[in-house]
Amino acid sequence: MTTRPLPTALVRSLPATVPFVGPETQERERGRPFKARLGANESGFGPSPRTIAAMTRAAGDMWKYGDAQNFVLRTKLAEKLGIGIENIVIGEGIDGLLGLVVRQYVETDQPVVTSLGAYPTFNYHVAGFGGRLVAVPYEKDRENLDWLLDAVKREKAPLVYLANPDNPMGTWWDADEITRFIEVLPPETMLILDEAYGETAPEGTLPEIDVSRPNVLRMRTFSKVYGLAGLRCGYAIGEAQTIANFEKVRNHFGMTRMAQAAAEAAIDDEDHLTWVQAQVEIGRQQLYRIAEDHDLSAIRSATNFVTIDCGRDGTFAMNVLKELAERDVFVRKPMAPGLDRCIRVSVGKAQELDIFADALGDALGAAKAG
């Protein structure tokens, strides 16, 4: 038997899994590419021409590390949001920041509250740092704020996760309801308010930014409407000391110069942001029509995807997903009981949504026959 260094007991206890199986992995296994990439909630509309130009200019300087303080990017964000530079930390997408938050606030076996079926990468970090997940069911396809609060108080949880708008269902709460939740949350509990889809939400969804509360961290990203998922750039907004604590644990040279330059340019290009927001709304309406054409129910969405109720159980919805993949369409689905009856389809360019529309009828028929 080969002798080898042993990882910690915690690492030995964890399954060797990843939160998502990427489309590239699936394409390698299938031996052919997808014709419609509609599963990862990326922006198929891409970054703006100004952003691409900024990345091109940055390419020659990629022999240099990025600015460890992300000074220019934080300054631009601070000006845009009307807050101080000390209220912003930059990270390798929201995913990277989630791991840093769990590392800061969760000890081994401590309870962490989330919703059953909410963003699984957060759960992955909680498990990786030895926390204990306390999952609250959705109610009518929305995260239930009162049930989350009850679980926080019952468990005396140091951390709670809430996405608004929600992934994977696309539903949302108005700003007043989120503010109410924040006001009654125990002050010793840190709230991660994931606003990755905030730019595609209706007006009145995002509360006014208040950086006076030390127990609220709001997460945002350049991966969605800005079209920069491949560069991994996100940021957290919070009270100054709460943000300063990230300096103790973050990867100070984690942001590349190209990611910094791209995000800086994206902030300045308001016209492209407005155009993408309009395209997302057009795509959502097209997906609603596609669902209706196939006698399915689409859940109204505040995100750049639409969740479609397949009308049966989770096994049937999984078969629909597999049949779509056979027809070269990549989508994903919720996996939690009650939500798993659905598939989740990202907004894409019109031609990709046409491919989905053409494949859906056959996929449904094959799933029913199977």
The other form holds:
Protein chains: 2
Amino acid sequence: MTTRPLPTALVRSLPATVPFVGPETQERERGRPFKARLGANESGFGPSPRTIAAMTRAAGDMWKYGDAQNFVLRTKLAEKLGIGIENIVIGEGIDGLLGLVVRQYVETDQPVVTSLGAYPTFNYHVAGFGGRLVAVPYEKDRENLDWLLDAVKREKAPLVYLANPDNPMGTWWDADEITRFIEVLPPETMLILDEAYGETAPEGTLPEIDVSRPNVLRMRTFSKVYGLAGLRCGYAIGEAQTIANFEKVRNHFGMTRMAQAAAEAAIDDEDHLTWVQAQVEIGRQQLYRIAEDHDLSAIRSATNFVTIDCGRDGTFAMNVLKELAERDVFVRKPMAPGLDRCIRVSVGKAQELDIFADALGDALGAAKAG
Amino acid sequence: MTTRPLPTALVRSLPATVPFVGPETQERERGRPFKARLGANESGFGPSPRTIAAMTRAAGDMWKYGDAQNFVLRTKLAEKLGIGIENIVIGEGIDGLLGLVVRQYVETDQPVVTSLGAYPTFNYHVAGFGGRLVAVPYEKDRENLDWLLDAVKREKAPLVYLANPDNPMGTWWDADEITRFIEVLPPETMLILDEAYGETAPEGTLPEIDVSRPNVLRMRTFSKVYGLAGLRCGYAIGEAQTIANFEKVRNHFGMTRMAQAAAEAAIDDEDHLTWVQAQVEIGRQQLYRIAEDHDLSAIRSATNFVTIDCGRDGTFAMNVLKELAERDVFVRKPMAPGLDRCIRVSVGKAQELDIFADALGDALGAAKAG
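Give me the form predicted in complex with a further copy of the same chain now, not the form predicted alone.
Entire complex below, previous chain first.
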């Protein structure tokens, strides 16, 4: 065997897993494109025309590094949210920020609490920095706040992850419940409150912004309703010192100047946001109806996707997924026991939902026959 | 004192340093913009018109996540370089890739070898992952290959960093010397060969590509001659298993779709590359002359910047830098003892170099008077 540099003990222990297989990867493996791209909770309604125009204007400036302080973007967000720019850190999507938080708070072998079946990329980061994942089950397709709290206390966990609204189930807790959870959380435990889908949730879902608590990081993104997943731009909101700590570990010149330009324009275009929010609600209703038309039950959703109970076990739902892919429909599904009976369909343009609707009956039939 | 989550021992030990203060930060502090942006080794010649057109076409697609495998971009690079796509990993600029390499190969307190005054962002990552930096001096403004090797052997370092051509001095070693260095390097030691400025170096500077060695990672970027610094796109070339290991730690969906689209177009536009290379050579000659006109000696450069010896000590050169900033010229300077007598001026468009030339005499005079 060739002598070669030895990765660290931690890296040697890691599998080369990918949290998600991307649709392009699947398309290459299939040898043909999908007709409906409804698996990654992207926003088929696109970035706003004003945001596209801002990108076009910015293109010629891409020879310059982006502003390492993300000053203009943070200023706009701070004004919108009624907080200071010292309460906001910008990162390469929530994915990037999750990695930075795990890196900051988790020593090797320390426990990190999440729900069994929640965001796999968070789990990937926990493993990647040597943390030990402690996952509590969902209850009735919702993350269970009491169980999360119990696990935090029992394990003395430095970090806990909670998405509200939830991915992959689309369920949510009211702001009051979240606030109560925050109030009883041990102050030594950092909470990541992932609000990637906050803009599509019913009023009363997101707690008031409170940047006085050092142990709460709320994460938001331009990847969903703003239609900028391809530009990797998210942000964390928190107490000033908690935010300042990111300066010790973040890649200061890591944000693209294009993401900055696009996100700045996107914030200003409130009409587009309102329009997308309305489209998402229309799409959710359409997906509920499609499920009903096939005698399936759709879980009510606060997100830009709808999770549909296929009515049997995980193997059956997986077969439905495969049969949909055969019919050129890209969707994904929860994998954890209990949740795995479902498939998860992103809200897309009406024509893509129609393609899904057309394919679903045949896919169910084939899955039942198979 | 409020009880709050405790960062890891390592993170608590880190200062909140920023490797570089960006020009936008300085502009905000100054209260006015620079007239000549010549400090960050960006390419003022811009991305090519075809690349800008590709960005414009891609803007509307930004609602989609980028391809996690960077398949098209890697395929184009592999074809250009005559290697396999399994020999290439794409990252968020060389900065991002450097962090991933340190994370893969450096355990806490392990020694990492570099040159005293070499790339600060690399040092930032070494500190950030708990490594111990061992820095050998430059000799006659070049990184000294023998001293680097001695330090690697003495310390049994798992990782060594070498930039060829060098930043911040602009000097270089011929391919033969680099190849000899690679051949005698202990096979357990990973070499990062940073070739960010490879495209502006004289022929015979870059060794032939050889992806058989598991302990060499060559890093290149679209930030310099391709004029895409603002899109954060770099790549590492290496042996297949060495490249595969990145899958364990990289942020799989971290690349922007825009960077993918732009870099793909930039590779195809060889005419623009050739034109920029010629402009860089013209600019270097112009900077050599500007230095001579002020009785300063310019170090011959293989990069898109020229490092100018201000002829006195580091304090004097710092004053020259400050006086240039007073005159709205953004440049930077090396900070390590011995190198710090210099300022470093990026090649820019002729009109920006004229602004620098006009300001330099006054700045030198003021620095001498001060």
